[in-house]
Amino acid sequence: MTQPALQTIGLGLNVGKRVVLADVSLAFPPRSVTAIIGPSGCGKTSFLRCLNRLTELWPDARQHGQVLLNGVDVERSALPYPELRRRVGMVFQRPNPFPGTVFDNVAYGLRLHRRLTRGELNERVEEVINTVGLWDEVRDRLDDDAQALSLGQQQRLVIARALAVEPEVLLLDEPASALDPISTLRIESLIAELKTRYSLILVTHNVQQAARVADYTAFLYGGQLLEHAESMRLFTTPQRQETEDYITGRYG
């Protein structure tokens, strides 16, 4: 059996006295897309934030259980959080380009994590901008303010920024929810291309999107994992009544 790119074992999260996640065990295969679905407030985004320990930034948050990156326990190995977040990148619901130019946004992580000549830096920036299908749109705008781009362009730029530092896993928290339909299709096409190289974990409120792009789907409900299977199986023959009720729109 192929070793998972990322895995959780008994993962839990408490914020103050509130139980946000309880005993979530999931394995994410390499070079695949796993969608996390479930009703609002079920813990989807919190689960993503546990995977690269962004929960450390929350007051009163206490995370327990294991997160394994390529079979290695993140906590027991004392992997520094900046290195963890390089290897497990994250893209948020709303595009968040840094203040500065298009070029500097993509180059930011490279300047922190790698020692490159100017030529090597230019080459890598062009490579990842091209990977997200943005090069032809911004090649003459590299010195422009990144926040002047359209929302769809900003989101692809943010993905390029995450890819520049060569992550192993990419976390996507509803990356198309703020975008128009054409930009959404571009993000979905990009996800399909990226899975040939990365493990992607996609939180989405859009059941149809999960069915379109995900190889596997996990259903969270009340902070618990109720069902996890290949997407085709889960969407056609769900094993839990709660799953069927959610994907058929009876609640959500």
The other form holds:
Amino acid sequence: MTQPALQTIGLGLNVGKRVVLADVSLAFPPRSVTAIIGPSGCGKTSFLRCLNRLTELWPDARQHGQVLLNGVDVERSALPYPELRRRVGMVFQRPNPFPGTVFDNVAYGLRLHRRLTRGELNERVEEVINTVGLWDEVRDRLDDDAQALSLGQQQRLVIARALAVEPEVLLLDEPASALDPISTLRIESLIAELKTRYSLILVTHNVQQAARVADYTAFLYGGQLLEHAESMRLFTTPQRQETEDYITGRYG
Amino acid sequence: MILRGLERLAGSALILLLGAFALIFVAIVYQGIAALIPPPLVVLSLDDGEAVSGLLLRETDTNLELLLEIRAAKPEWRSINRQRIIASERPSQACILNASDGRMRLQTHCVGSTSEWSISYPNSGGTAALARWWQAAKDFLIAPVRPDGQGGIGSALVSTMVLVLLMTLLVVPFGIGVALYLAEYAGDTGLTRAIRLTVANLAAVPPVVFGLFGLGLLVHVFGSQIDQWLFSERLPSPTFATGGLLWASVVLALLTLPVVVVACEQGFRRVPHRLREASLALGATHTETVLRVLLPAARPALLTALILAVARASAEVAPLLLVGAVRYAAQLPVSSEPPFVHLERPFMHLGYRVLDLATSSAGGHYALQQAFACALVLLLLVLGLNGTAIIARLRLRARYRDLG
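For comparison with the form predicted on its own, would you give the structure of this protein in the form predicted together with the partner chain?
What follows is the entire complex, opening with the chain shown before.
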């Protein structure tokens, strides 16, 4: 079996006295899409934030258990969180471009981590904007305000921004939930393209979306991992009653 | 019912107050502009063809109140006149001319001799009037200041600008630093609450207390130490152990610190959380996020803080009287020789100039008008300093419009 790109063992999260996640053990194979589904408040987003330690921003949050990046324990190897976050990129629910130009947005991470000449920078920016299929739309607007783009364009822009720093894993937190159907479709086809190069973890509350794009699907319920299987199997023959209820739309 | 009545009362009081402010503003502008328009020119001709020209201050049936110019006086009077001119620019000592059978007589206490004069009003319109206006404006703005505090306000204007700029240089980095610490690094502990309370309370301290603080601690303690260490060869005459530009700007900086800290902290807190997350998620450290996302996004708020600080500082006179503002400074605090800005020098100040002119017993109506003109210049200065910041803020706001 190949080494998982990312793996959690007994991951738990408490916020104050509330248990948000308990004992989640999941492995994410490289170059694949894993969808995490579950009803609102089941801990999907919290789980994602545990993977790149954005839980750090929550004052009362305490995270325990192991997160393994390429088989290396993040805590034990004392990997600095900024470096962890560079290798495990994240795209948020609402597009969050920085105030500033399209170019500066994509170049943000590059300017942080690497000393590039102006030419190399331009090249790299063009490359990632191309990857997300935005180049033809923004090639003349690189110096425009990023906030002037449509929401769908903004979301692809922030994906390009995340890709620019060459992550190994990309976390997507309901990346299409704020977008219209056509933009959603583009994001989904982009995810399908990206999985040839990256490992993607997609949190979504849209069961159909998970079925369309994910190779594997995990069902979280009440902070616990109830079921994890290849998407095909999970959606056709769910093992648990709760999973079946959820995917058939009986709650959620 | 009572509450409703109170509300209405407060409402009308507010409107009255606003009206009063508007009136004061209009008065300052009107009086200031009036003071800048010179009085008409008259020429007094002596029987033998000699002439003296002057500005007509007040005219009654029998008297003319004049400001005399020196240029055309008789050669043998020149020495006398030169002295008298200084005096005669004060209306109380202005020349009084008596009209008797169509001839004017210059009173002796003014020129020192009694002679017969005739009066004419040349060039009361057209380009000559423009030229006289130009001359009066030059006299008001750039004529050298004299030891009795009279003369042009140029020195005071430049000094005030330098003072405010220096204050800005001090308070902005420090204020932003404190605000950043409070908003980003400190968390919500007893200590930070205490700091916040202290800063807020500083805003309620009367300005003159800041002046006293500056005099007691900065001038007498720090200043004396600096003099002993660095300027001992000049002792016992003080260098920094007396009021000067540096201490005055430090006092102003402390005075405006609360405003700056509160405005900046609000600005930092208003930067949306998702921008912070976006930066961190790209592998930026906290410091990088602060420098590259938080500070740029908070720029409009920082400019607001700057505007408030400049407006507040330009208006202050009381504390400056204690730490370096003087009626007459022989030298500007800036010069073309190194070190260019002379931090130890006492300086003239527009606000103080207004105070001085308005309360001087010798000045009378003329000095009061000059005070209004000074006040107008002060207002324009604040407007000019702030205008730049306001324009910059508007442009930034347009860019950050979606942040709110």
